[in-house]
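There is one chain below, alone, in structure tokens, taken in the form predicted alone.
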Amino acid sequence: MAARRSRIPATKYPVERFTLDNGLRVVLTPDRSAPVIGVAVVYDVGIRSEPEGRTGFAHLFEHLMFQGSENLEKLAHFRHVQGAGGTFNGSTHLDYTDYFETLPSNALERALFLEADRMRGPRLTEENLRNQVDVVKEEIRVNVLNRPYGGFPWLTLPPVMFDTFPNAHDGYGSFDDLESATVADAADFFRRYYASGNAVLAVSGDIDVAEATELVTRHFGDVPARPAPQRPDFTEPDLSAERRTSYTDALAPLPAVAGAWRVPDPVTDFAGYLPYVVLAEVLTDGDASRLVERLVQRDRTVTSLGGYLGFMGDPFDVRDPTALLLQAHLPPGGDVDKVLRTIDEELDRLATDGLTDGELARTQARMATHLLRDTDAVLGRALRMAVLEQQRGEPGLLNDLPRLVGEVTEEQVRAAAATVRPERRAAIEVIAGGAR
């Protein structure tokens, strides 16, 4: 009997692309259905770009970009966005850093002015630097040091899997490295990575393309041209034997474990990569998924379970090297070895026996729903298109992702599962030190 295939709805968001003389790439995607816009600027610099001795610098610099700019004093960006009824933020990832706003559409020029002004140059002062070092240190205390499972597994698993500094180091940064950062370091980081030729601007929502093009050119066209730096080669060989370690988390009430397996290059081998994205969902998405049904409901050897592509959890905004991750929390006294053996058994069963009738179609329909929901809002659309342009030069891929997910076959998922072997696994165990 032929496997049922998902009928995946398609989106048809229009895409207009152009490049300014200074190298800034621009993506416009109009949608006049509501008077709202999303504006996103993505710079091609992230955690992997940090030099040794400057761990956490990409994230620290993200903070500095909100501390005033060429024509605006400290906190002015906050005041101008919020005063127009908008919201804003920024985030640092392995392969990029983004800055974004959601605003009423009549505030488009305001948003473009604000982003262009800090692209010309943030206010890099000793006072701003020291203040933001303290802010980042407090963020680390709250999110990692004083939180159960802090940094698990996105900070704790890469140094088990990888050998090179760019892929293995702590992206939040050590306190010593953060405290030793200088204004000169920040200025050099800005000159090197925050060039117009190393950035993408995306605007989505209630815009007229001709008017938006004129406004973008007016505000960004005179940003000094600086070329994009040459991106290093971050590739590493795959594992040939399992790597495993453990640590005690003094705050963790329950044991936990995470495993990771290398996957094909998500940019240059997208067709080979997609089956692993689907596989992660087949294994862990929903109560009917393979591992949830086996480990949580039947065996009760874990209390919660998750699976995803990429250490920061978004399969479509990461470059190579990356991995498929599975993580679980166990009940008190849980047996980590048994959990890992069961995962291996289920992967072998999937590779050998295939999927049940309707299992793949159900998973693909859920995935398509998530993809469509994530880009329904104008900001989600702008962010996704900006990153697709930055990493692939293909922002319109956003429209094709649900369909491409739906075209992955059972044979491809089985073949992917067959490669997820224990000898290719990096694993980390959290020993519960906070159990009572």
The other form holds:
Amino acid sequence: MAARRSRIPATKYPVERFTLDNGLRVVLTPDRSAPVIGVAVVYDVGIRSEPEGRTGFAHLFEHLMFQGSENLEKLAHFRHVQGAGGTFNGSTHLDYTDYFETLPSNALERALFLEADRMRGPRLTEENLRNQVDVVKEEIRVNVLNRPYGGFPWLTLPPVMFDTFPNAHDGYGSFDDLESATVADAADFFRRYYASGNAVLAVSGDIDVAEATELVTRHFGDVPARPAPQRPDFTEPDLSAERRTSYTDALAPLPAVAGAWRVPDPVTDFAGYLPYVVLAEVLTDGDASRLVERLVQRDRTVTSLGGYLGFMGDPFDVRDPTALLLQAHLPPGGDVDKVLRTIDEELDRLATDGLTDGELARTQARMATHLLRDTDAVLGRALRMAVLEQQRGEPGLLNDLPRLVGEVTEEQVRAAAATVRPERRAAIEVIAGGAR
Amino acid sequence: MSVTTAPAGPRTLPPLGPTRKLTVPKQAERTLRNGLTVIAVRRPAVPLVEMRLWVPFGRVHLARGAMLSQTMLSGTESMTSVQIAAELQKVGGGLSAGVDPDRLMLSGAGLVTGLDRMLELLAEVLTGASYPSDEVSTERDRLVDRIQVAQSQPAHLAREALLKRIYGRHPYATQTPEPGQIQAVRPAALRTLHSERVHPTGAQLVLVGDVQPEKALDAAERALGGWSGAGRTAELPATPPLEPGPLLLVDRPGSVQSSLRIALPAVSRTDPDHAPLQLANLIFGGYFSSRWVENIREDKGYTYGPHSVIEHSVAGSVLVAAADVATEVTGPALLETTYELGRLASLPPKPEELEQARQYALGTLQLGMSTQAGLAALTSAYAGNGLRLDFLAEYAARLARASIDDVARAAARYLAPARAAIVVLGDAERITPGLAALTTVQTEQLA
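Having seen the form predicted alone, please provide the structure of the form predicted together with its partner chain.
Let's see the whole complex now, leading with the same chain.
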């Protein structure tokens, strides 16, 4: 069948940017097609900035930001968002922490009030801290300790690949560290990292730009100015020899493996980074992808396979150092070495022989669908634009991503594949301890 | 203590602006001669289209049904599985198949420019899936592995135990086949099942996106008009009434948490009690600002994500409350849960609690309709239960007019703890004493 190339479509979300006197950066992206809005506040601090002895603190602090603020009692934030018909959450990443709401658009001012109030000052009390330490421990139990493959590979692979505390430690945290956290630690963390100059506010959806600008200024304008702290350099040298490790997961019934390779700096070398994003999809997106066809369908050496950039799966919200990850689950008695060898072989073949007719174009078409689908939700748009503003000063890049992905060439994908070599790999194997 | 640095006195929460009325998007519907109903909804925000095909699939052999969905996209007379996937990819599309006791669902999304091609490929699979033996054998092993992994997940095990507990001999009671049953499925059985049950009579295709609804219906008719109508249908019996009884404790030695699951009676979306019950459910545990979450998470720190939800299936509805709690507080967590259920069932909620829940229910209807994927899921779920999107407006009106009395009545009727069927999965040795202090416990080993 001849390769029919689909035209890669683009979005044209308008983008308004400005900075308040206190340093808060603001991005507005109106779209009046549905009466809903997305509001995101992103602080430039994440797991990598946690002090030693305080593993899990960035995430614990995220919980504390919901526990009341200058003018609001504990529980009020939840009630005011949901009582306006909205939903909310927050999440902690390696390089940032976000707080967000989706609401009917008549709640715009309320959402801005709520976010500004906790930016001025969360209510940090001993009672709330102890309560949320307990809640976070249950979160870790349900997501990591009480289930098979918990934390694989996002918590288990970084310590194999990296040597420094910021890059290698457990971002969920140890129970010891969590339990010894104090209100004073939290106050310090807030003063240092939750500065107006270290934050971005993005609002998307059913807004009028002039009105929203006025409301943003009214609510955030008097948040005391505090400059962004200097972001430390988290750079680490690339691996020069393969690193392998394994652990037994007492609950896991079947083996699994993940491998990761360092990639170019996603921010300062975006052009060099993008081909790896495409490569991950060429290798793993669906039944027609390289590794699924080979490992799942033909060799039957793995039962499922995934590939992505960044330990949390989003290629466009990470800074250096980061990685291309491939992870696979194996059948009973599966041979991890053989799987890794086959991956090497397929990457070699890709680097040497190139792609087949239409392989790149179809992968790019599907990547465009994924990108467009993610931004169809107002919140997806607000969050991504906030992070793009924070890390690159370029929120409008969101509109360009499908096209830029579509412009990656076969030569670039081959060149990227050629660097994904066993001697640069960090790999971790899950040994099944729970076979029944 | 507060680290507040800003001066100024208390600030007051700004009021909400005027509410925007719920408007149902433009749609069109046609039932083709072969019995397939096509519903197209316009939501042009991004140049994509979402596709959901619901084929009634009640009373299908469990293992064969699961294998059929696993292998339906594995090849046709003229295409291999890789070709199907590659052809879909070319138009930015993808298709996946899944089953539950009500339906077989084929879902996908792609660039709207590829709609015709996606429909052609959908038709190719519906009329020509060939279940090649090599692919079936590969997928059989994969499914067996997946079931084995599922059986090591506490959430899955607790769900399985709960379904058995509440559905008894009804087909909903067991929804995951055993590995041995999967191993026995041969391609011939899949071809037979496909020809008997994968037919357009009673099926609904939903298309949502940057489409002109009438044109999308034409496209669907062109592609799927030739899908043959012959085949068997099967009705599911109504689900049995929920039987309260002793707490069922499923032993999972070494668990660091207990999975608490509580089933309560519920009614279908069209029942007059549904809107008041939905509001009562929200007040109890159906959203974050509920009594249950505020009690066992935000006050006591027993759990991370407690929630309760009304689940609608074709043959019946049920309310399920779920929390994973620390092993050492399993008894106290059940006590607080029963307390909150009992309090709501015997005392009317406060007016502000009801208004907050009502705004949440109405607001999340707006949010759910604001994406193509959300609209597609909603339209399809409604269509599968005999409803259309315009029911949304009626449901919103019912939510808007439910009074405190209505909600209190619904709570008394459906949320009373005496009506509950309770299942706990956890370390029996450690949690039995705490639970037995509260209720009669019947312990079972993991199968």
